[in-house]
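A lone chain, given as structure tokens: the form predicted on its own.
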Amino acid sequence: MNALAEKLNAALGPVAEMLSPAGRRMYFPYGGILGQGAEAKSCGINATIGMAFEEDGSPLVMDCFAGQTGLGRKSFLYAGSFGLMPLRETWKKMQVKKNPSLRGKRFSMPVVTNALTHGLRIAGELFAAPGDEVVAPDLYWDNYSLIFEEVCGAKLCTFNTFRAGAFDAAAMKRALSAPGGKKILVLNFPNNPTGYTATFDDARKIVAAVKSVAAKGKKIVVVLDDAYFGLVYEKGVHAESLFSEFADLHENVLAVKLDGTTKEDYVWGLRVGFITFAWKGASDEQLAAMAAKAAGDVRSGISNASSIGQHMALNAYNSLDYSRQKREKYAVLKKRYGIIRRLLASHREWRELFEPMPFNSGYFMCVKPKRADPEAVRRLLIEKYSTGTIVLSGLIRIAFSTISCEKLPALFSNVADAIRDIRYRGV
């Protein structure tokens, strides 16, 4: 094992036991090209950098590229594997502002990822080894299987998502309590595909269940997939990330927060995300060590995330108009959510055809067809009704985030008609 990895593991202490073998081997190459370049940063003559500069020392960038951004030529320079420090500092402050319960708690400086999927991959590589069990609700984003099972070799173990219209925390606790070693729990609120966020009661039960299992000696890595954070449309919903609770819950619980600009700020192609760590009793040195492992993973995979994307994000967050514009975009989605609620309430006849799954947030909602195969319904919707939906885990997922208000009634009528066709007309 590389001496730098050994040094990071020593700094982490018992927490290093939660890492996968690959995670324990991971390190940031402080003494390599990057470290040597950092040492020479203040030199009058610096021949360490793998970039190119004009005779006057400005970045050697073609105008046909530079003229498109309005960001200046420095935005074309490498951002570094940890990401731009001003952006990381800004995002950390924003995390506390959006999650007031984090105030006063210790957590790492975020490391910039190539959006949230890349963060999931890093979390998988750092913590999930072949044979490890990744625990997730049975209604989950299908990319979890690709990342944790196919790439990392772990086993995805699912539990029942809903019971009596609420999150089934008891089923989650049973899955975490199953025999075996460390468990990796993945929680995604607002949930994809269902568009459900834990209520205050759900959150209390979820946190209590994890703490109870951890108190019995089980080590648990809790991965918070906060891709749709902030898009909550109902009262009584736990609007903060559960990272706030898990950050200092128990010595056997390590929390990993994955978030970013993609869904929160409606910039899907920007690909700027963050990975942040916390656990009870963590020192600044330990948190920096875990961040270094994440940055080492970034370095080994993509070198660094887009500098242009990071500069754009930072400029947006510094804009005096950022908050107002974000409220306006949120209102667009909340209005569609309200229309769907009214449609479901007014069309009682649909209750014989499908059951809406609990939803209160995010981009999606799901319906469960009654006595009709979901895949058959999906295909008929395309062929007869020119309506596209997604089938996941036996449900029909509807992305109302993409549908204008005027088309929502037709969308749900089409779903009902397609189910009716299959059930009663033999289509």
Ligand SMILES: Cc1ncc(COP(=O)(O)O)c(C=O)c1O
Given for the second form:
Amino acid sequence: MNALAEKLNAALGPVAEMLSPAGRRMYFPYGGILGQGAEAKSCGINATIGMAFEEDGSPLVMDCFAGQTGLGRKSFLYAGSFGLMPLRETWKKMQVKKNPSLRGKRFSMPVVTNALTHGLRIAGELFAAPGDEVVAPDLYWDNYSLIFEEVCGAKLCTFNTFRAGAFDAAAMKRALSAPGGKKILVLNFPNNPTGYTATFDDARKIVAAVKSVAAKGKKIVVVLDDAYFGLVYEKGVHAESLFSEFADLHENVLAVKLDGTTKEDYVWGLRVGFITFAWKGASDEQLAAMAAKAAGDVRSGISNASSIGQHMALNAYNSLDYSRQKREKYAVLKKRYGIIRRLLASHREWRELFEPMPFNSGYFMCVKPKRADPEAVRRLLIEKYSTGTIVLSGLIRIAFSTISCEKLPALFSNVADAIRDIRYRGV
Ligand SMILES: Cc1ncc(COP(=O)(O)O)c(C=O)c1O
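With the form predicted on its own in hand, show me what the form predicted in complex with the named molecule looks like.
Up next: the whole complex, starting with the chain shown before.
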């Protein structure tokens, strides 16, 4: 094993046992080109780095690129594998502001990823390997299968998502308690596909379940996919990330937070996300060691995330109008949520056709057709009603984030009509 990896593992101590074999081998190449480049940073003549500069020392960038962005030419330089420090510092402060329970808790500096998918992949590579079980609710974002099963070779073990209209924390506990070694628990609130976020009661049960399994000696890596963070539309819902709870829950619990600009700041193509770590008793040195593992993984996969994207995000967060604009866009989605709630309440005749799954947040909601094959409903919705939906795990997922208020009544009555067609008219 590389000496730098050994050094990081030694710093991590018992937490290193939670890493996959690849995670244990991972290190950030502080030596080599990067280390030598860093040492030469203040040199008058610096011939180390693979970028190009003009005769006057400014970044050598063509106007046909630079002229498009309104950003300075420096935004075309590499951002580095950890990401731009001012952005990381800003995001860390924002994490505390958005999750007041994090105040005073120790957690790593976020490492910039090429948005959340890449963060999930890094978490997978650092912690999941053949023989490991990744525990997730059975209503999950389908990319988890590709990442954790196909790439990492781990086994995805799902548990029942809902019981009596609430999150089935007891089913989660049973899955975590199953024999075998360490478990990787993936939680995603607000959830894709259901649009559900744990209520305060759910959150209490989830945290208590993880704590009691960890207290029996099981090591648990809790991966929090916070892609839709902040988009909560009901009172009584746990709007903060559960990262705040898991950050110092138990020595056997390692929390990994994945978040970023994509969904919560409505910049899907920007590709700027973050991976952040915390565990009970972690020292600054240990958190930096885990961040170095993540940055090493970034280096090995994409070298570094888009510098332009990172500069844009930083400028937006520093903009005095950011909070107002964010509230304005949140209100657009919340209004649609409210309309859907009213539609479902007023159309009692739909109740025998489909059952809405619990939802209170995010971009989506799901309905379960009654006595009609969901895939047949989806097809008919396209062919007869020019209405596109997604079928997942026997549910029809409706992305209300994409549908104007005006079209929502037609969307839901089309779903009802398509189910009726299939049930009564044998279409
Ligand atoms: C639950 C969840 N996590 C992560 C992602 C990926 O986000 P990104 O586009 O930032 O990679 C998505 C995208 O649909 C998602 O629904």
